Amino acid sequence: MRTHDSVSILIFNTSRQCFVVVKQFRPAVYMCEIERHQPQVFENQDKESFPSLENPLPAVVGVTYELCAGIVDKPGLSLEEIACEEVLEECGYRVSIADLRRITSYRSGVGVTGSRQTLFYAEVNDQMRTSGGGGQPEEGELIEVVEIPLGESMKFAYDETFPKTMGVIFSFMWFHNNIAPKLPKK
């Protein structure tokens, strides 16, 4: 199996102080609702054949909130060009390499992958969105842009019943460490 680093980003809306992170179906999340929910499925199955539902879960169980973000696999491009064209694919807004500030970077899927993400944060209004975002469905993207409202944010990254990254949890408190407490008082 062949890996990939990725880059995600932070996107903070300034026109509606809020979020822009985005919501997508995972199939190995879904299959480890079924695994959990339907043990049965999985057992006395050989390794050639997908075990057939007869009671599926919703598909809602597969879905999880995450930050925008892409892996890197375009030779030639910087993680920074590539986080730019993230954001636009998945999110619909036009940023720019100035736009964006490096965070850091770390391992992800340390138990199965081992590969490294940088994570980048960019500020956005409203009048740098030029589409609706979605991603690319010709690849098998479906994916829905969510805004979460700041005064809100730290109560989503704590609520474990939306499903998230650890990306959106550490981002958020990232975030309301390094950005919070610069922002003008209303």
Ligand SMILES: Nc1nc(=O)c2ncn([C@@H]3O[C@H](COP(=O)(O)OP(=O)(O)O[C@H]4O[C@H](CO)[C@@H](O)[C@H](O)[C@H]4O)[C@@H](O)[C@H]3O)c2[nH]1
The other form holds:
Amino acid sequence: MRTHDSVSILIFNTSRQCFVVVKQFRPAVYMCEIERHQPQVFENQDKESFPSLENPLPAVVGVTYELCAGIVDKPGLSLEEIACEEVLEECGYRVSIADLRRITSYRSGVGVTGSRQTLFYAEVNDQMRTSGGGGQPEEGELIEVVEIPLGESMKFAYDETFPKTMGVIFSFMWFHNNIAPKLPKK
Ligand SMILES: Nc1nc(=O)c2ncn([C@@H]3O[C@H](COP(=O)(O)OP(=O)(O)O[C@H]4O[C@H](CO)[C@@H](O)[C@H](O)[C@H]4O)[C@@H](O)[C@H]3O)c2[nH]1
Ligand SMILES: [Mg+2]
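Could you please show the structure of the form predicted in complex with the ligand, as a counterpart to the form predicted alone just displayed?
In what comes next, the whole complex appears, and the chain from above leads the way.
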């Protein structure tokens, strides 16, 4: 399978001392939950047809906590430019390239896609917020912006009842190792 590379951004709001992440419905996650709870749906299915769901699970089982992120699908735009666009579209904060710090990159999937994700860090404050974010509904996006207080963030990271991406867990740990020790004491 060939897919686009992507960027993701760890956003920390200094005014509110919280991380800004997104919640999104992911069809693939939803279908994994269907298979876990209703394995019969996938049995004896004609591979050409989509399994019909007689007792659909609530949509919330397909919603995950994620970093703000976007695919790299605009030739001519740098990773940094795409990252700034995603922060504005999805979370409503206006950041410039100078506000971004590159953390690292990694393979976002090695079994199926092999694509690479580059992770950035952006500090924001309430003055930089220009809208509520939410993504682009006309492109089928339905994004909820969520704030995770710094003091609760490591508990959140390891709490398996909040489904999330590895990027969230890794970047929160990176923050605690690299940024938190230098924060002004409040
Ligand atoms: N968001 C996120 N957080 C992580 O922690 C995280 N960790 C890994 N990933 C992977 O990064 C890739 C890109 O992320 P997005 O799906 O958020 O990309 P977008 O460009 O924002 O949106 C696209 O998908 C939308 C539907 O959701 C459409 O409507 C758009 O047209 C379309 O461009 C995906 O492969 C995802 O697996 C994360 N992605
Ligand atoms: Mg996105």
